[in-house]
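Next up is one chain by itself, shown in structure tokens, the form predicted on its own.
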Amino acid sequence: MSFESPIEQIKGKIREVVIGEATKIGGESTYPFHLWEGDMPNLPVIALEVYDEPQREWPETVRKVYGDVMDDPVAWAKKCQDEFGADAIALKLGSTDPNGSDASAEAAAETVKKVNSAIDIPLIVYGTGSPEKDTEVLKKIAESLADANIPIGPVEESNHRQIGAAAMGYKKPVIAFTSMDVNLAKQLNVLLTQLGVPEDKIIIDPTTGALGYGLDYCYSIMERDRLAALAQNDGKMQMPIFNNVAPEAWKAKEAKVSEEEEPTFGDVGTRGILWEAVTATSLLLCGSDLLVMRHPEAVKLVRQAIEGLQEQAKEIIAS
């Protein structure tokens, strides 16, 4: 007697959001890589992060990869595109941090213009998480790059009206950030849509936890996001998910502590790459559509995981 795997009856579907000229994220009508139960028309997009100022405090494992371009975000972005094959660039506006360099919105917009003009892949722009400063900066960027389909974030409840209005006016996707809470994520999506932001212009940032530093909780929240969207057909949760993997994975002690300090931890370079790759792969399995990563070797491992998951799904379908 042959065994027939039960088929989950999915009611909902994740909306597609277009970033850049034609890159689509989302669109799933099934759980991650359950291709025997539904469609997954767009594979997850991997963006490499670029900062608008040097990141001297990064572990040597990463600094040696980008050391020759850290002073120039344009060259950095082109290296990620041309040498490392990034699907997209996530430009982090660290210089605008009011507790750091506190660069002006105008200066940030000029940097974004230069980076956007230098690359052929989608650009994502992310602020520092300071709601007041991000409002000023992201509004200016939306206005300055009126014709560019650039997702901007983070958009929070406290600044959703101002940034949401600018995004609507210039037809920009928004990345809606909430702190690991399904209800808060839905509430922010409701607020944005009530404001008038189209549902196919919203991307969910549920907050990312790295391996050993909140990954389990992050994973369970994302699972609940996907259950609401797919199993419960909740239209206010049917948006693609964005995960800011890089900063969370690389600030973990295990990713950066030296072998002299922790001789039992093994090679620090290998360890950091694996820490990022395992975090990213885990998030793929609970529904991530857009991963922001840092080390190109970790990206290679995640791409291999995506290929492997596809092959496994094909074998299940064939059997």
Given for the second form:
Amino acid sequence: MSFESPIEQIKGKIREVVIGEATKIGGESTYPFHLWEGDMPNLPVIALEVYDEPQREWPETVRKVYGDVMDDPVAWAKKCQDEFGADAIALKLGSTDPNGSDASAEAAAETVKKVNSAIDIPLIVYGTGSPEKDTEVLKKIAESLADANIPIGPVEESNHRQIGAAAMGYKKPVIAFTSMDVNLAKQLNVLLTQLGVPEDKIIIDPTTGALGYGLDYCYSIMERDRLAALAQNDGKMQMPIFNNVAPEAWKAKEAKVSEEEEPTFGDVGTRGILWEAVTATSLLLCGSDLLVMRHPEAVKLVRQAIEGLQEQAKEIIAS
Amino acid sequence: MALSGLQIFKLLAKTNCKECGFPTCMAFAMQLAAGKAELDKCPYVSDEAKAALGEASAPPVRKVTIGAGDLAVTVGEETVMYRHEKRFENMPGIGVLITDEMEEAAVASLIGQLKEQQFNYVGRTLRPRVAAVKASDGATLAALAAKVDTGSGAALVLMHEDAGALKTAAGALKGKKPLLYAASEENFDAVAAVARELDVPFAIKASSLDKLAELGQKALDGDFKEVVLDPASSSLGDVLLDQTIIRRAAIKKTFRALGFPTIGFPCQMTDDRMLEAVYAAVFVAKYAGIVILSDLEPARTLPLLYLGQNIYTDPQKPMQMEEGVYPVNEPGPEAPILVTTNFSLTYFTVSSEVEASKVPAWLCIMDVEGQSVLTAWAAGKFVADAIAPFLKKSGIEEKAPHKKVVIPGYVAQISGELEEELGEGWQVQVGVREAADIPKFLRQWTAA
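Beyond the form predicted on its own, can we have the form predicted together with its partner chain?
Let us now look at the entire complex, which starts with that chain.
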């Protein structure tokens, strides 16, 4: 008698979304890395994070990597591309925060233009999560970079009409943000498609929780997103998933507190890098298609995990 | 072979006494059939029924306990593929490989870490608990295992290909329930005989799922219950495949031959310790029962232990913080007092924003059974006549006697009532709705 492996019949398929010139994300017809029962035509894409103003408050472990380029988003993006081999750049418009520098939409659009023309990998633009300001800024960016295929976000329920319309007008993919809830994620996708945003221009941001700080919620929400998309063939959930790993992972106390302050925690550099890498790897296992990361060493580890997960030599007999 | 709910029902007392916690014998039978209840819950079950049902009522992934005492590790008893369906039961045991080829100082250091290393996370103690001990011969193995046992009390995995060596080492560890590793195609009968004689669990190892299932069936035929599986995955992709197929066969097909917890050795998969930790994370997230590392460097074990806790926490029962006053940024008597609920995510978000603001503050975390601010308010738990007594008995008045308290913006409507409840001299201030706005709020509070 030989053991017959139980194989899942999958009905659905994640849509492919193109970012930049020709980089595809999504497209899976199987659960994450279940290559023995379906296809994963596009590997998860890792975008490195760039801010449009210096991040002096960052933990030392990451500040020392980017200290020399923090004042110049163009140099910062080029460093990520040329030195660290980023698949994409996620430009965070921290300067537009109404509670911070409150920079104008015009100024932000200028920076986006400069960064976009300096790199040849896809660019993703992300606002600060202030719905009013993001509307103003992202609309301006869609308009100013009319020909660039730049995903913009976060698009929330409260501003999906305005940003959605601009995205449609200038053919931009949108990153639809909801707060850790499968039903809300679906609802926002429905609203966006009703508005006329094509289904292959929507990326889901389910809210990312870092290891120790909500990863458990995020992990299960993403598993349920994928079950809806693949097992139940729910067309309104068949979008690639975006995870904003970097800011969450590096906000964790465990990623940044020094060994002097917490002598039992061990080396802070190792700990921070692993905090980001373990968070990201866990998210790969529940369906992430596009991860925003910060430390190049963590990126290297996650790339190796992606490589490793594809090595499946075991012979299985399908039942 | 698994029995249906109806077949099980026929073997029960059919008195509907409810002592099992279910309303009827039929309901209990259905739960037993689904592997979601234990037969022991029925006080009236006959021996005859027990024998017939034993097999059918065991959880689809058997429970195995390794070690004895404080560091004993129980794994298995799992009933679902996805944690949101119910919950994952038993967090994997994280451990370290100790061999007779290591320097004495290195062994001593690992023993020390097994004894001492522990972390506190949302009121739970997380720590590595397992030592996998490997040596060239039985006597050396016995000596090394005894040393690790005396020094740390860790749950032991004894590693040797020869059943005689395993017997020597395990025989010297009376009552410690070490896991014998491993029975393979070549030595199955000999290792199984030692396991039976000493009444200890044993691992079976085979590099094909087919062979593993064959050995699993042999274990079942021998009526062994405490067995651990090692599919000997050689790549990360095979780890995911093996662990997923084994779990699926057990849960979805009630395939008993693979219905046991697993053990994995990321320590044998790469020489890069950072990558090893990432590999170990895949084992932890994806169903492994025991995970063995090359060392116990806390910067690497900490993320893995947290991951185990995150994956194995009950999704239906929100993680809760302990009620109390939490100082952030070393506050003094003049520092602002913020009150919120003990939902762990609420606490994490609020405390990390307060921390980021660099403004010293007192965070009063109130027990509302782990609900968020709005849910707890709607449920009548985070309301004026509950918050006032909490603040009074929290001891915050001794720490910061200024009698000004900030409530979350979402419950602005209770501010008047809370002031009344708190009484003379108290002032309730309405804070912000979103945690992201806390730093700005706090900076202005200080200025005011």
